[in-house]
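Presented as structure tokens, the chain that follows is alone, the form predicted on its own.
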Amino acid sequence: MSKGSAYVASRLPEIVGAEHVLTDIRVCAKYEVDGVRPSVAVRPGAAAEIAEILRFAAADQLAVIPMGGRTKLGIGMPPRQFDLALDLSRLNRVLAYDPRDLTCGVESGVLFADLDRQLAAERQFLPLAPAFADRATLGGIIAAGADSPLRYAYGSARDYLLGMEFITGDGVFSKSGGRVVKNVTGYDLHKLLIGSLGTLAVITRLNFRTFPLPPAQQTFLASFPTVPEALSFCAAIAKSPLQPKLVEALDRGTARLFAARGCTRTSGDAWSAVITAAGQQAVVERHARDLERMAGDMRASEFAPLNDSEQAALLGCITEFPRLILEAFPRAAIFRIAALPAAMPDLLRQISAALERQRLDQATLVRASGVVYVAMLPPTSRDAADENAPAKNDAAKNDAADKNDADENPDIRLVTAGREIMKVGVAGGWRPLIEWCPPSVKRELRAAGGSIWPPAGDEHFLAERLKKVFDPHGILAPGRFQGGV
């Protein structure tokens, strides 16, 4: 820090009241992003006290990371300076909420989990869909840019945020879109923050479009020995008159995953393609009959549909993908990879040759929309039996020197992997990136001149003249996003 904490600590009570300022080491400890802790956190009340506290930071350079529930902090690289911690999660309320239009506006601090409840109780939703659904606040997931398992029907986030109110890195107000849909005119500056990780402005009001929940809906699994058949079954769907909510597939990988946590309609084959169809009753018992047909046309080894708790626990299991990787395998890195369909079968081979070759197992679930989720997972006990293997020349003593190294650091398995898996993705013109993985594999990125992202191209220098408008005193999140931004 600029100046002591001690300093910051006696001027921050005057904005928020000494209640909501936070010092303690121990609870600081919860704020930390990537090993690197805060020395104070703020909880503000309103969007006033926060264009406050920037100016304030602005003002002695004090950088600023802003947060809600925490599920998303693992996203990003490393922040270059962290002092203060800036706790939304007072910015709790619905503002506005209007059933008949469709629209709702919340505060960036308002669980997913509470929004859920509410819109369900007027048979309504928004398709967010996100991990650590209980704990993640809708900006933390703008934010992020967190996917979603409902993408293949319903867009991304950019396709029903209407608008979003939020404050500069300099402490000016701003909006972008507006509250309904008829309102949003001029240009679409608030999605520019969608997955900005913060480094921008502070999102303090977001503006939804809902939906309907559909009157009537079913989950069909279809199984597959290999993972072209699987993704062929996936296109052959987009390319019908069908119109599925969900089409996804998984590897056996994920399937043991999803098996160990009850759920145990995932098939024993190496690929699994699941298909949720919603609608009225006509609609999903039409492509009951039409997937069912495609499937024995395209010689699945299994489909069925799923009764209601099979189906609950399924497309609980997917939507929380991420969440159950990191709490199996907390030493588990995931990419995610965005691509276009035909270019998946390539993709995954390439992905698991470079596995292989550091001896890490995978799990895989694809998006038929073009998101690819693969988990690379540490190190298994087929190491063990590679160790009672005798070295038979120089050649193999050399290769188990190497692996040696590796079993002594982990990490290294990751690193090499993961950087072979980027190269190969930005060769293949698809967008990678390390959404998740441990603090000290970041530092090995880096340490070996990579990072979670790929390398930064053209569109770097604009990257850094938006955040010198949005944040001209570079305190927000510094060093978080591609390119060091």
Contents of the next structure:
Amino acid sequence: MSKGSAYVASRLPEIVGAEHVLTDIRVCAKYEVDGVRPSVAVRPGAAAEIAEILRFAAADQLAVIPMGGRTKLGIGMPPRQFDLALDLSRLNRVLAYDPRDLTCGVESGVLFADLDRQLAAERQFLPLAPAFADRATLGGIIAAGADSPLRYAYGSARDYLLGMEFITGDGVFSKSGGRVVKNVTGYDLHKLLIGSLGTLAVITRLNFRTFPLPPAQQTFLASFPTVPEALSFCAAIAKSPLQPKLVEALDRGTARLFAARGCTRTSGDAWSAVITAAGQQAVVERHARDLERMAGDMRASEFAPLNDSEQAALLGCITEFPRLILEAFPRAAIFRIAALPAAMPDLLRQISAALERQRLDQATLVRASGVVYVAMLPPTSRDAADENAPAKNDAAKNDAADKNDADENPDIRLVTAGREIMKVGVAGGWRPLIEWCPPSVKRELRAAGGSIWPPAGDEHFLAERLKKVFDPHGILAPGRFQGGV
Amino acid sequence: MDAKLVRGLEQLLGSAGVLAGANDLLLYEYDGSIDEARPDCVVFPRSTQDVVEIVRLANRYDVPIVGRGAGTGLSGGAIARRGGIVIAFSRMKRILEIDTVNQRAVVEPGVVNSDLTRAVEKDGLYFAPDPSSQKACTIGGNVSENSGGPHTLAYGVTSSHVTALQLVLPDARVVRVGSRAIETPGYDLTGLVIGSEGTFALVTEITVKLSRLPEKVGTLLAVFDTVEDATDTVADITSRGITPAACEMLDAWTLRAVEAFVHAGFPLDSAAVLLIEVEGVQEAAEAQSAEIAEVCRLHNAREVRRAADGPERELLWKGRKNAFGAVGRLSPSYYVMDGVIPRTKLTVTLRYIEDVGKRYSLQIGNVFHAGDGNLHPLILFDQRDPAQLDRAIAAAGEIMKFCVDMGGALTGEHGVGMEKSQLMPLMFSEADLDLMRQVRAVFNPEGRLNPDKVLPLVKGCGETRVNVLAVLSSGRP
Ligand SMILES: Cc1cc2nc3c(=O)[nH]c(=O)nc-3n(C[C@H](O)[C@H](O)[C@H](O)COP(=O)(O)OP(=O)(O)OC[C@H]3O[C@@H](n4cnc5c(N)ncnc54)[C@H](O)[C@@H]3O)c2cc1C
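Next up, the form predicted together with the partner chain in place of the form predicted on its own?
Up next: the whole complex, starting with the chain shown before.
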């Protein structure tokens, strides 16, 4: 920090009230981003306070990271500098909800779970289906560019986020879009903020289109011995007249992880395709009939409709995939790679080969719409998924494992495999992102000239110029974004 | 314009690739809106490289450039407001690639919207954005305006169906944004450029998603004796969580105009009709048809007609999609508006529009995308009578202001262009507009590309906001 914390401690309370300025070291530790601890955390209660904090931070060159439920701060590169945590959890009001118009407007700190409950009371929902659903805020979900298994039918946030209010890095209020479901008035600046990791502006309000909950829904499971077969089944669904709500495929590693969470229907020894059909009862029944026939035609080893509790468990696991991985394997790294469906089998084969070479286990989740998540699992935690061992024991086990594998640091394997997969992906024409990984791996990657981000393309100068426009003093989450932005 | 520049362009494109004669240029003074201005020349590139060279020349001679697709735009977007070179993309109309397995196509910007669908229909695919002008408008124009159409209600506007763009920036640099994949890490530059109305970059290649044709389409025509019953029906369908693929409304005046032209079978003595479409697997289309018919009857529909597949359906849609043309036969000029309101406000807004028509003694017809609250009041006037033009513009201003006051927006799909730029302060503060100006400058720092569009010309929102209507009518040619 450029000024002593005494100065900060005197100025910030004037803006937000002393009880909302947190400087205690232990408290600040909770606001760490990739191991970088801020010297102060501030909890503004209104947009005007945020603007003032940002103006103050800009004048003093304090680096600020906005945050909500703090569930997705692990995404991005470690910040170059981090002084002030901007905790938005007090901005938690639902400002407008018009169920008859199917639109709503919320402050960015509203918990997804809270909004979801309000919408459910009107038999509506928002198809964000985020991981860490109980703690995630809407601002955080959008700023982190979180993906949803429901995108198969509903598209991504870009398709149903109607508008936004935000405060740029120089403390200026701004907005774009609006509150109605169709609108082309002005430039769509809010689209830039989706997935921007807080590097462009602090989001204060989001307007969404909401969706009716389908009257009926059922989930089906089809098992196949290999990836290509499971993915061919998904491709056949895409080519059929069926319009399911969700189509995913998961491997053995993921099935095992789900089983440890009480979701035993996915067989642990094969690839499983998961399909959810939704709509009127007749529509669901039609999907059941056609899917069963298609699964038979394609020689599925098993086809099963799930009962309600099995369905809830499985969809819950799919939604919480990164969380389940990280809870079971705190040192795992998870790739998120968007690729065309037809390219997926080959890409997955190359990825598995790379992981094999580094003796890393794998848990894979494929969204049939064209995104694959590959978790690289360090061998030291190979069976942690089956145990609820307290952290201390885990650490002891890690130590033991390290001694067995004395010649190496497990991070090195993650880094090597990570770089290899990045290369394979880029060569295939894709832009892999290591969405989650331990901070130490990020630093190793950086030291080796790499990043969690795919190499930026020739359009990168536009991103740099945009950063300057939105955040002229460079105080918002510096260094976390692609290409060092 | 400098004769040397014209010669340079002719050297590049051949003399058939450049128009500079006064008579030829006349055709390029207009688009589908009521504004006009004459460019200094029109050029027809055949490749991205041609576009790059044209832009270099424009830079050397310091003249403005404006992209143009089919010129069907309804907000003056393709009009060379400050002269210069119009780059018409009508010769860049190749479909470069069709990938039926992954449901993607790569096209040049001049490909006509419905031509793409025609090229992929045999594989059970289509390009979902379906502006009523789809037989003429280009995909480059759709991208620039982020166009919608009747089926936008269920499938989203153009931005939901484009994954990558190749751009020529006003400094002649070529960049690609996005990728073929469904998402691309980094800032969503593709999403930002779509809908920038040709003021950020020239779009020279577009990667689009193709959608699967539904198994079953059900088309319903619901006939009402009052406008209120029709609008209440729309609000009720929405609030019951029924999402038809399309839900269009025509009021009495408009449906009579259409019927005289197209003979689609709209009942002449009704107050309003809804044209509703449901799609999906057979079971979904049937269940939704039944539900919707029931809601229509609850709101006193006099008749709910189900179109048989094929010709009958096509005829109804022909009626809808030719509505503007039908109106054009009745009135020397008409002004198409594009306001959006929350779906719950349809009834009160239509009542307000009727009242505005009475106050200004203007005939206003309504034919619009009711399901997403996107109004298209058509204000009829005679452009030869300046007083009528002024009244039409003033009436339009009042209607737009009302939409914004209802929590809505100035434009749902036609864009701001030069037509509504002075009204932007109704929705945005000076700080909002200033940020938009700076973002535009990231791409188009000198304002050479499509100057004086989208953002208001006058700085200082005080005057514009207080006196929007005065500015609007006095600021016109
Ligand atoms: C009868 C009628 C019905 C219509 N119905 C609808 C409807 O249902 N929904 C709807 O959304 N719109 C509708 N429109 C409006 C219009 O058709 C759309 O905006 C359409 O997308 C414009 O395409 P165009 O090729 O004619 O573009 P133009 O009018 O030629 O250009 C539109 C804008 O795009 C820019 N531009 C065009 N090509 C490029 C390029 N390659 N690179 C950069 N900039 C470019 C131009 O500079 C201009 O700003 C309708 C218009 C008419 C006349």
